[in-house]
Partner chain sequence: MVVDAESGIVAIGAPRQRRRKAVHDLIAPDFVLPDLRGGVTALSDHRHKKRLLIAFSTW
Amino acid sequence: MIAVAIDEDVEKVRGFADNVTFPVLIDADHLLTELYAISNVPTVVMIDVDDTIAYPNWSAFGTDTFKEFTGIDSDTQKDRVRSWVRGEMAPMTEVDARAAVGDLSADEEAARLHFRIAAHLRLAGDASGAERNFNRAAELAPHDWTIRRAMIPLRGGDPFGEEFLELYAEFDAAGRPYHGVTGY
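In the form predicted on its own, what is the structure of this chain alone?
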């Protein structure tokens, strides 16, 4: 098991990873989210020993902290992972996996580019350029949490505050769009 934090603040990630017994990597440039079409976090991708994706993106939680928001029971998800590890559950076919995840749309790809530009401009001290690109990314992919939620702390907001709750309400009203396997 490997965790990847979609974050640029090593110290914040270190605080969350203090008692974690597996590697935790940081993807400040959001490359993994682009590679695997991840549009929400936390997301699990199960890859077997042959480096084949057995199960693509599915939203998963290790605790029931967000159960009120998501309706997802962490024990059910843990049982699913255990079943796959024990060989009790066959991997998805490539056709089914591709159908479940789908490709990013041109707008979603452009949004991720604008997000990366914004993050770079922010670090370079160009606040207005960063803000312009953050806004454009949000317009192009309004329900992509790896962009919208990631923007909140980069813009100085609380990632679990009022802006998060507003984002969640928009996501919920839109039918919880998601690139990945649903129903787990």
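Numbering follows the first chain given and starts at 1. Everything numeric here is computed off the predicted structure, so don't read it as measured data. For clarity, a rigid core is taken as the largest C-alpha set superposing within 1.5 Å between two forms. What changes on going to the form predicted in complex with its partner chain:
Taking 2 Å as the criterion, Ala106 does not count as shifted between the two forms: its C-alpha moves by less than this amount when the rigid core is aligned. Taking 2 Å as the criterion, Val85 does not count as shifted between the two forms: its C-alpha moves by less than this amount when the rigid core is aligned.
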Second form
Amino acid sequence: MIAVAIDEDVEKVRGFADNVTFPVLIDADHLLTELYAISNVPTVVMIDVDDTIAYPNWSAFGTDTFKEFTGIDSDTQKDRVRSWVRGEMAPMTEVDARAAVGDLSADEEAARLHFRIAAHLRLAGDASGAERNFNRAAELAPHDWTIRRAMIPLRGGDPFGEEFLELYAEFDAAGRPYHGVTGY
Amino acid sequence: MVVDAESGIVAIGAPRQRRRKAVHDLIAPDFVLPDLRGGVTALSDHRHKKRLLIAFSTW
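Pass me the form predicted in complex with its partner chain as well; I've looked at the form predicted on its own already.
Everything in the complex follows now, all chains and molecules, and the chain you saw is the first one.
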């Protein structure tokens, strides 16, 4: 297992990742979301011994915290991972795997870069420059959680508060767009 | 590439071909990132093994 936190706050991540024995990486620039077309977390990718992607972006959950929102049962998903590890579950067909993850649009790419600039300006103390770029990122990728929800704590908000519920309502109304499969 | 004219900052993204490798060729693109142990870890540090790559967050 390799866990990548799409996050800039190392200490917060450390609090989440206490006692884990696998590598936990910090991706402050959201590079992984660019390389794998990831638009929400948790997203899991099953990678085979030869580096081929056996199962692409998958909205998998280790716990049932968000079951109310997602309808995803974590035990079923963990069983699937175990089956794959044991070699009891064949990889997805290439046709299905290609169909599963839509590429990022040019706007979604640009949103990631504006987010990166915003995060940099925020740390450099340029609050208005950060706001300008956060706003642009949100306009370009309105239903991308790695943009919209990730910016909430950076702008002083509560990612589990009212703003999250509003975002969820917008996301739901837009048909819950996701670059990947919501549960296998 | 994105330009923020007011601050004079230019952000350059990863080449699209690297993502195409994932979404079209179904080959996992390699990456190197800092880890919680104070070093860096690459996906390729664990090559020749099955890997479960998990993107998560604290938000």
